[in-house]
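Only one chain is included here, represented as structure tokens and corresponding to the form predicted alone.
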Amino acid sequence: MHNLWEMQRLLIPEGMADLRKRYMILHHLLVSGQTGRRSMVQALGFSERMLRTDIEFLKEHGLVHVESSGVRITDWGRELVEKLEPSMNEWLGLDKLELELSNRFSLKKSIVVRGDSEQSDWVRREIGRAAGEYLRAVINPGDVIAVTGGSTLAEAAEQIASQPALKQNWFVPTRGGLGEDVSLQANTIASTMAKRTGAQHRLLHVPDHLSEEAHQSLMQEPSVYEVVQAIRSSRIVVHGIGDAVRMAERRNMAGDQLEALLNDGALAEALGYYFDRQGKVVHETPTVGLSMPDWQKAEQVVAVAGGSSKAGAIAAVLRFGHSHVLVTDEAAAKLLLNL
């Protein structure tokens, strides 16, 4: 396929440029759903005239519907994008980035989407879609899937779907809530993923950060103990990656603890554990939920994070060595390889 793309690029370069533009439009509609033209101009960086011409072409070939409320992709357009995606990733160089990332960090698989999620919301949605598709592909009947909170995982929850329904599977949160926006909490994301895939779910209604005394007391509660046992049996763990300081502040960490965290060189946070640049755990927050041994024994650990500013944090968690798959964006991927 690579040779075919190269021959086409040499013989009809103007045709390849049109292909790239029209694929980008269809891909954007696939991720974003029905969208107005003005929003597409801003997201894709095309001129209004160029976008209008290409949308008219796609409409004539039955790939999009144009309505007063916006443009949406047809089933045929969706099928075409899904078939073209591997070849387009090769042509755009994303497959090379994926291979280099996997080799650099000893990953089973890397998935890279085009763009920078810090510059465009639709790129974050695309990370979520890619994570949801990978997850759907690796779930086995009876699997328990533990998920963290965060905006990128919330996008994955909105994008994931399954046909037929995953009636034998369970989605569970990795930990309790941070007291933040309910839509970004692990409980909500686990519930949304279950509903969109036809699976079952269990929720953990406890705070994320607990004293040792409170931890011991809660573990005596049968309802809490039962959910925690389900969480710890997870074969698949899907987690985000955060900046250490920001996550510590979200957990209302005391000033002296935050200072100690910085003195220890904490750079990244995942699943309540804080890592320095070399991937060493320098701090952990006691909680009811997934523990380090549970993380290390899970068969599929999928890290989902993007954005150019997160490259250092992503690298720190990957150097820890217990994430098997990375789903990220092009901006983070390139910086990861230059670290």
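Given the form predicted alone above, produce the structure of the same protein in the form predicted together with the DNA.
The following holds one chain only.
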């Protein structure tokens, strides 16, 4: 069942942020007793003015006393915190997971949504929405955003939205066609995202893996060359993370190749590269699209993947160390932190 808090967060995100702030203040006061504003700034990491506004609010509502010697929680406030504590802990737990994930894998940011995407479709949508929300926040005018395929990214494409339209941005696929299901292809996803945000898009109308000669000749085509240039200049890359075996199958890899792959310890796949448990690249599929140098050059590489069965794969790709942001779900996050 989806948590009440999560539902509220959909309807009043700013309100829930306020709630969190004010609860943290009260909780801190409950723990540390009489405290000064400035020391609270240190402990909680809020700006002083903001803290002051909230403390004034709490004072007005009789939840704290504020005297010349510092701020003190009232009995009423204490009662409130104690009754609120179990629910809040459960809710704030996500923030702790995010923080620990960021530290463990040296990420710039990580976003965790409650639940397990393998248990409930709702959670998959939440991951998509969270990724879309983050994207919208970091996109600057003129940015090119490269996106991969996959079911999680497809969900993100359905959930992204922008107001006003991102007329100055381009969405491009990281590679060409792959597999059968058109709705999960990078091309489709780039197109959907562009449509839903009012941005432009370019598609890469070539098969994903092809011979060296075909590669060379296709690159002579202006319509291909231009798109590839755009892809390689992406400031933002959004990629899914897949199980190595399943991705190899989707790519129709030959049986002996697959065996070789597994012998090399391949566990995960992202952006066409296969990784072993330690995050070492053990195989790659040549592409006309985004390749390793472009990946390492991109400023914002966002990995999007969830579900308890994917935790190992996610860890492998994160250990490789060139993704900056992870969007995942609670189930995967917890497994990630237990090695």
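Quantities reported herein were computed from a predicted structural model and do not represent experimental measurements. In this text, rigid core is short for the largest set of C-alphas that superpose within 1.5 Å between two forms. Residue numbers count along the first chain shown, from 1.
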| query | finding |
| --- | --- |
| Hinge between rigid parts between these two forms (choose from 224, 42, 92, 273) | 92 |
| Rigid-body rotation of the smaller part between these two forms, in degrees | 166 |
